[in-house]
Each structure stands twice: as C-alpha cells, then as structure tokens.
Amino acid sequence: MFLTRFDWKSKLLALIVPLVVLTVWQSLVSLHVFSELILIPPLTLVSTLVELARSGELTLNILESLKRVVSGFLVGASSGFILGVVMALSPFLNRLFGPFLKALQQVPEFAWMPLIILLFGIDELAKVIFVSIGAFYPMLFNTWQGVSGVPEKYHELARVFDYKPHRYLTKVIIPGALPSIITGIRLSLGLSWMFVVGAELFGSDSGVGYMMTWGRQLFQIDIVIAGLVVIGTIGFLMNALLQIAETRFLQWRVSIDGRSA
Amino acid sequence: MKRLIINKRTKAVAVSVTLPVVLLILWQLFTCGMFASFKLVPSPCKVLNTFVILFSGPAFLHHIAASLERVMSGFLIGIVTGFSFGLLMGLSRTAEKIFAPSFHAVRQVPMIGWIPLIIMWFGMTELPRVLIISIAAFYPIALNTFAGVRNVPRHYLELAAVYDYKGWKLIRRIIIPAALPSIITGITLSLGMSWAILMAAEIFIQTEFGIGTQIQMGRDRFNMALVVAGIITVGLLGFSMTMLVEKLAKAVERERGIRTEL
C-alpha cells in the first residue's frame, strides 16, 4: 500500500505545460514582440519575488491582508454557522430567513461595496464587512445542509438520553455535521481570500491587493505578477491544509460507522 | 382537507414575507420624519422614486444592456471554451495528466487577482471586462464536463464498442448524452459567477455603461437611492436569469427522460 510506484511518467507529463509556457514566454523577450512594459523576463519575476520578501515589503502586506481575512472570515462564518444550524433545526426560523437570505443571495458580492463605501467609509471595517459578506452564505449552506442531514436515529437517541442543549448541540449537531461544516469553512475561507483581494484592489493603503494596484499604477507589471503568484500560493495553502482536514475528519465518521454497521 | 393544506400555505408564506416587511417598515421609520437618523441613508419611497425616474428614460435600459450584452459574451466564450477543455481532459488521460495539473495551480489564483493584470495588457477596453467574465464562467463548465465525461457508466461504452461507435459518433451519440446533467449544472454555475465577476469587472474596470457603473456613479455624486436602485435591479436580473437557465435545464432533463425510456 505504502510501496505504490513513483509515477514518473505523469510527472514529466505534467511539466510539459509549464516548460511550454516558459519557453514562449523566455522568447517572446528575447526576441523583443512585446515591450517591457507588457511583458518582463521569466527571471525578473524571480528576482522581483525575492527583492519584495527580502525588503520585508511583502510579509507586511500579505500580514495586513490576513488579518482581514480572518476577522471577516470570524465574522461572516460564524453569523453563517450560528443561523445554518438554526435554521436547520427550527423550521419556523427556516421559513423567516429562508426566503429573505435567498434574496439578497441574488446580489453578487461586488455589488454591496459601493453602498459599504458610503456607510461605513473606506477603512477597515468596510473591508471587514465585504469580506464577511463573502464568508457567510457557504458557511450558512453547508451548515445548514449538514445539520438537515444528521440522520433522525440520532435525535432519537438523544431524546432517550435526555440531553440537555449544550450536550445535544456539542455531541450530537456538530459532530453529526462536521464533514459539511469543515466543507463550508473551506468554500468561505477561499472566498474570503478572493473578497480581500477584491477590496483592497478597490481602495486601500496596504495588503497585497494594495501591492498589485500600486504595481499597475506605476506600470510596474513585475509587481504585479508577483502578487499574482503570491495571492495564488496563499489560496492554494489555505485550500490544501483545510481539506487534509477534511479527509482526516471524514475518516473518523468512516471508521465510526463501519464499526456500527 | 384542502382548506387545511391552503391554511398551511398561506401561514408558510406568512412567515415568509414577515421579516422583510418587518425590515422595511423600520427602514421606512428611520428615514423618515421624527425618527430619521441616518441623512445618507435613502427611504424606501425615495428608492421608488428613483426607479420611477430611471424608467421614464432610455439611459437606464441602455446600461442594463450593456451589462447583459457583456455578461453572455463573456459567458458564453467561457462555457464553448471551458465545455471543450473539460471534453478533452474527460476523452483523454494523456490530456488530463499533461493539462490538469497546471490547470489546478493557475485556477488557485482567485478571479480578480487577474484583473490589475488584465487591464495592463489590454487598457480599461471592453476586452479585459469580457475576458475576466470568461474566466469566471471557464472554470465550473471545465470541472463539471470533465467529471461528468468520467462518470459515464462503464456498460454504455461496452455497447458503443459492440456497435462500433468509435470518434465523433461516440462523442456525440454516447458521451455527451450520458455526461448532460453534469454538463448542465456546469453551465448553472458558470452563468452565476459570470453574472458576480461582471459587477467586479464594471467596477473595477471603469465603462460608460453597465449597472455596475450606474451603481458606481451614485457612489460617486453620494446618491445612496440611485446605489440601493442599481443593486435591487442586479439582483432582480440575476435571479431572473438563473431561473430561465433551471427552467431550460429542467426541459431538456425532461427530453432526456423520455428518449431514455424509449
């Protein structure tokens, strides 16, 4: 099982692309198609990373960023979390919100910024708000849809046990859900990601998107390269760590209900 | 017994319709008269005012327009581009293992990360605008082709090989058939985020026409009315749309069904 065969040939397969698309790029420079301005060297882009992490300039920013990804993903996912799982469980609280919430749904995100900028300014708690805007409807949904799914025999148990609501929320709702819930923080902490990066594009005096901005303004496309490759391996870090957890919490209920079937 | 299923539905709708008219009386209270204490903040007749106002003239429908017309260029770039590159890796392993994992690290790259990029390529066009669209709309449509290419059961393939379907007839009469639900609820979700990536694009990416500029302009003159205005009538659009889509999806899962059965 453990002894499974390095699989060279899709490897090599798959540097096929990347060398392809630095082979194109390496001669477009070297035969000058493009200027400067519009296309920089492969190796520039190395040396800008390098430059932007040495000058401390890039951890600064990309520090600035999550921080605001973190307080509005505290904020959207929990006000998700908290009404998917009343919702779920009330049908009368489903009725009330359901409607509305699916409603406003219908707004694409970027078109509440403009009303966020003129109510609550250009600072960061407008971002806040943006970003928790984008963090709470996956939360909310997948919520939602993993508390519906915890099968009957369970509330059933813990009827006959009498369970109290703190137990019955901590030992039964939550773990019954969890696949769903850790499916959801993924999904809206991704989100979260792309939201910062969206509201500091749009006004702002720090944070990567700020970077990228400031990069395009001053026709330094270098810079702006580099953000992409940045906000690109943050997102994918993210992603990658949420769903080892994934798989991990996943083969705990797996094991669980291989042993009571 | 029917009385009682209709009494039932009314008080589901009844709770339903609460909390939003809850919401704008108080709306209505705090804008108005004694109570009024946010000045910026519009009332609810004031924003139907203002939709009465943009109505009575043909610049509202222009920019409404404008907006659509992009939103299904872009889409529909997207979904012939994206449907074809998810065909491709689904047909071929080769092709999966050569693309996919590329594909898998520039989709890491959140959406509008690409656009300071974009616009230094192509200038504040209509171009960069489309083309984030595109982008927006290329990625579900890909990812949902190219699992429901995979998941064809492994019994219709043994009878395409018995009746000797082999390239485009197997593709057509056989593959795509067989990998339409996936395909559709592909072409679901691309039609969403193009419709969410086309107010970022309208944004960021300054137009003279489009609901994303409109609603950017009463940013601009403070005319918080005209901002609530633009963002209801985005989101009237793009619920209307993603309806027409489920409808026509649902027609041709219907069609489906009956050549099934016959």
Given for the second form:
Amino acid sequence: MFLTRFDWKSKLLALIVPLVVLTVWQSLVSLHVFSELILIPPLTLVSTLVELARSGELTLNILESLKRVVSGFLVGASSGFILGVVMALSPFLNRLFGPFLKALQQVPEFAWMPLIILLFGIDELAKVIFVSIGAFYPMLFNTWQGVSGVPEKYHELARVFDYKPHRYLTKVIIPGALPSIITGIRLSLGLSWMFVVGAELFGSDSGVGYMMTWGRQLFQIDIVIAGLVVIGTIGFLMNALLQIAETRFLQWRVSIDGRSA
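Switch from the form predicted together with the partner chain to the form predicted alone and give that structure.
What comes next is one chain alone, with no partners or other molecules.
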C-alpha cells in the first residue's frame, strides 16, 4: 500500500515541470513577449495535432519513420549483438577490434551523414544505414559487457556437463548476459528513433522529420513544434515500455536465481 501511494506521488511530481512549462509558455504568448507566428499558443498546437491526425498525415509519417527505425535497428542491433558476443568470448578478437571500435565510437554520429550521402545518396538505404550506426554501438558494448560478466561458475558448470558450442551459447552465455543485452536493446532503440528523425531532416519525402522540414519551409511553426511533441512522446513511450519489460524480467531473474541458490 505504501509503495502504491509512493508511486502515485512520484507520477504527480513528474507533472509539475510540464505544467510549469505550459504556464510559462501561455504567459509569454498572452503578454506578447513573442509573436504568435514564432511561439504559437498551446491550444493552437493541440488543434494542429488534431488536424494532422484527422487528415491521416500524422499517422502516415509516423508509420514511415517507425518502418525505418525497425529496419535500421534490426541491422545495427543484430550486428552489434553478434560482434559483442564474439569479442567477449575471444580475447584475441577483442584486442584486435576493441581499440578500433572504441575510437570510432568517439566520432559524433551525425558526422557520418555527409559520407553516407556521398556513398549512398539520400534514398532509403542511406537512412537505414544511418539509423543502424546509432543502434550498433550501445548493443555492441552492452552485449560485450554482459557476456564478459557471466559468472565463472556458469562456465565451470558448462564444462562439467560438456556442453556443445551451440548449447553453451544458448543455455549459459545468453541467459547470463541477458540483463545487459536488454539494456543494450533499450538504448539502441531509443537512439534509432532519434537518428531516423535526423536522417529525415537531411532529405526525405515522408516521415516525422520530413513533416517538420516541410513546416519550416512554409513557416508553419505549429507543424514544427507538433513534430517535436510527437518525437518526444513516441521516444518516451518506447523507453517506458522497454524499462517496464526490463524491470519485470530482472524481477523474474532475481526470483529464479534466489530459488536456485
């Protein structure tokens, strides 16, 4: 009961900042500190979102962006997962690839965009590659960390039962590293969503980023801000759902490990 009340208080507390932002926003517009052409009123923003949703334009652009997110995430996250497992299990490959990949990680992701455009143009492939870069590194290093951190007693148990490589991987390595892998999935998916919008801003004929660019070119600030709200809301929902899944899995894992002990 105490935990339930605490959760509700936390949720109510989290509403304070958004309400303050809305109040200040409306006050600045009402006092004519900024022109309504630049800083639109909150009610106008709501009206724009409703109109975009009613016309189907918002749904179409969101679906196009999500399609690119899924494609880029699958390519980048799966590549990061495989390489992370291989590097963690092979000290030689870790020494060979580790320093190079860590150096590449320091390059800002958006710095890759000019090179990607030169090599692949601004078609769908370029957007998928850009998104996959964002998904790659969190999955790689979280998988590497998780596999490297599998307790030695699990390895000894696998040797005792003479596990074949496939069984050793699926029954020992992956389950032992799963909490870290799930964290990598959450971070990779979040970055994929941010990167797809950035890719669409560079050049696209659909997607949330395209919608914002189109609004900017027509000086329709309400569409630009609506795009920001949509990006933030979807990103927040993605992260929240994956955090819930991660928390529930970790609770299940703790209970299983407790019974095993």
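Positions refer to the first chain, counted from 1. For the two forms, the rigid core is made up of the largest set of C-alpha atoms that agree within 1.5 Å on superposition. As the structure is a prediction and not an experimental result, all values here were calculated from the model.
In the core-superposed comparison between these two forms, the C-alpha atom of residue 240 has shifted by less than 2 angstroms.
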